[in-house]
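Here we start with a single chain on its own, the form predicted on its own, put down as structure tokens.
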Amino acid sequence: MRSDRVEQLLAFYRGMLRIRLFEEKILDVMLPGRMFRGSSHLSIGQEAVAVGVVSALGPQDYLITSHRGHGHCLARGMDMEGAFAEIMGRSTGVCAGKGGSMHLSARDLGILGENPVVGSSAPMAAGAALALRMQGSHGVVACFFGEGAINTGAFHEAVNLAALWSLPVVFVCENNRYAISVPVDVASARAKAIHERALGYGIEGHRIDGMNVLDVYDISMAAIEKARREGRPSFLVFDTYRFVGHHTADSEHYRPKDEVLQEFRAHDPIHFVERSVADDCIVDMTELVRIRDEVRAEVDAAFARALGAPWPSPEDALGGAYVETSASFTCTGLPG
């Protein structure tokens, strides 16, 4: 009888592959199709933070993240389908085609949407948080996004006000190495202990390697019930690296070829679980086909079903623009 560790790892293998899949299929099938205008930001190769961590929120809690927020919202739950056809801009999107691919949001699962903006997510995470807090809800909300983020002034504002109004955060720092073409080294000073900025807001904060999904998890899931028990923030940075460049329209001149190939091959997180469960021959590798196939197949389907939705229609564009309301809020005072 296997473990339930092992039952977990195979489960963060599936929403892993889940991932991976359903942005190659946009790298290599919608992108040359030109499927949908503008550009993506794709994820591929930071699929264990985005797992690990939503795996430790709980149903009361809440995410908020970036432009490269397709994995965060996949692995929460986020109908595929759904994904797919908003990127496409269809009628059967998750916002209606409205949105797009920088703008996904899913209300009832928590998800309260992309933010294209830089830095944009952290004040909204305390501002969610607070509404939490004085709603009297246990929840927490998981705010994710790149090191690019961390140097502008919005992130310390949003987090030296959680810290100061003891607010349930869990600030997510995706470190890929790049925002955009730029090294975290060049843009952050002491890139190599930018968690250390916690100490700063007298918070906790942590530095991880973000390829390992069992790391992730582990590390999430005790600051997120920290701050469900205490109401305090933290700050995670999570060593990750993406294996595509920043946009689907990326010349990608900023780094060598080689860099690329020799991470992939060396810290692929999904890699990682093969590997894992080979190395310790606790699974079959034919069950970790068998997954693959499975998720291949889900995704594929899930394609062709949103390739055929309806466009919206003309008039579609004047709906949603605004809440329609009779509900009526009070305000029981601000902390501090």
Given for the second form:
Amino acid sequence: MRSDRVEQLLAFYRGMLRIRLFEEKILDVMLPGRMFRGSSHLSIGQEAVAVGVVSALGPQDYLITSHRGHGHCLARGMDMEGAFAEIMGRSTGVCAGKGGSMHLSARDLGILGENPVVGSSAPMAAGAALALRMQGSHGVVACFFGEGAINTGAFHEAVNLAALWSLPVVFVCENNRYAISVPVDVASARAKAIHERALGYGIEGHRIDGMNVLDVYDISMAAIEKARREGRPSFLVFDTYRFVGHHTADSEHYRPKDEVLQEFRAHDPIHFVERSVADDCIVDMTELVRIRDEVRAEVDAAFARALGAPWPSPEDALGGAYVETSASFTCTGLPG
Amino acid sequence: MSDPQAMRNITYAQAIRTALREEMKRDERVVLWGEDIGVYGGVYGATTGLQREFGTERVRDTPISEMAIVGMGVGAALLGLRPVVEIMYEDFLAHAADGVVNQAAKWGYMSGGQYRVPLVVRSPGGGGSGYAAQHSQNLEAWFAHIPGLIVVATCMPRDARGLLKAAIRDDNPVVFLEHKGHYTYKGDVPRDEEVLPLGKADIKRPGRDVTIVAWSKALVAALSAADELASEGIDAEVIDPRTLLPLDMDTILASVGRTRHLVVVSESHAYCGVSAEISAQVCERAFGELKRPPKRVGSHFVPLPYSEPMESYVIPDAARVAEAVRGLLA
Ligand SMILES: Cc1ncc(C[n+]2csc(CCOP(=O)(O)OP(=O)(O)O)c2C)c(N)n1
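Starting from the form predicted on its own shown above, please give the structure in the form predicted together with the partner chain.
Okay, now the whole complex, with that chain kicking things off.
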């Protein structure tokens, strides 16, 4: 392996660990400690897609993601403390406590936001790409969603328009094989070849191992450049798996425990890097241990700071429904 | 002989499941589909075990395709099935709105009465669970604005069972709104079959001093406010309309005629809400009975925020209801 490729691999390793340890904090500490509300959708097992695709984006590019978007946001550089604080509902959260785990957002990083309404991000991505093109930018929009989203009308309407109008969008489908409890082959016609849906729209569709971060990166680079240079959208389907429940309150009785264990043993994307590095004696294992220790320290520190952050006051709820330019729209004439 | 008074203390989710099960046994045209309703039993457990009992033909897991879930429900209803479809969150009725609003509500009328649409669309709404702005809305007013629909919004186990059965038997399309914060709420439900009438309000607590109309989970806030007020010597009557379209104004007007004061409470926004309709009708039809203008209590007019202190501030609680009543009677 060339030395620049090794550097890259180690950077990806760090990036994936940041997501893994961030989300393990949610699962192992915040969940039993009741430190967040509702439920949180973790991407444990899917980190290679987040890091591989997002690393291929440039500074002028944008991303929009789903309810399972912590990884994409962190890979794009979202402040970890701000993300923790948001999930805890603190006023210092990236959305000031208004959004929570399913609505992380960071405009300055080109993160349009997490959109948990399945399918709805696809037309928004196409619209954002149209805006970029009309404004003369060379930016590209990456749109992340699960394989469940490809059966919404919104997805098909968006892909058709992106193809028709030559919009710079990369549609990134993370096929983790389940939409909550429903397996991909129960929900999708030709489940083994969903990437071929692209053919109907005359755009490229690829199916790639989403557990190999280098492969993810390479195909994403190609797709993003194609979108940037030629205005051709693509549809990338990454085979992946979530090692945890749909969300933190999922009983998971729709899939055998063995399956999860086997997938974890055979395909953990983080272990994949460790193995490939160790097998080829590319870097000293102590280097990996050092990275892990650094990431752990980073996550612990961000978590501790977020935990000390203030709560919003109840009345903070009332601001922000409208841009405060003209009239005050809080005047519906009513308290409620 | 079974005792007609005999009750079972069951959850709201069990009550819904009971209604579905009874109606599926009674009428083989009743079929269910929706996301995660089969193997998983619904994300709130309302359909647990039904696929095992009735098979995958009658209880179907669908893809995430809200437009098709409802649209197919309309098509199947036109040809004689009686589909009960589930939209996992009321918010996503926005995706399925065409089927409900443009198709189900109008097909019977537009065809000059040739067709009917015996479809039930079940969907949980409501906040209080920390699911933020896109998983918490109460959209009953959207649907209550559409002629041709029946709109039910109820949160008590007995009402849910009896009204869901009526909804399934009715030949009109019914939007059946549930509250996600109530699936584990327990209440007494008759062991024997009970079908409750659509379009009929229920007086949950009789009282003399003020009429509080409240539905869905806001009813619970209204009832505890009534308890609180009782200790201050204020005797509140609490009415649950249960069906919001058609609305049982007779029961409400009769109550206002006795108490001469009206407070309408909903978790949805008061602005352009069903509470606006109720208070307008009372003003139009019983202005002379009122000692004071009616008052409305609803969620503050913002999308629902995630963080706990903000969320609980936005949604009306018993204290806010009691405060409104005190203000009215002061
Ligand atoms: C329009 C819409 N319908 C239903 C849901 C409820 N829901 C949330 S996540 C989910 C499954 C999504 O599966 P997939 O798209 O494969 O993404 P994954 O959760 O596997 O990442 C469903 C049905 C939703 N959020 N939005």
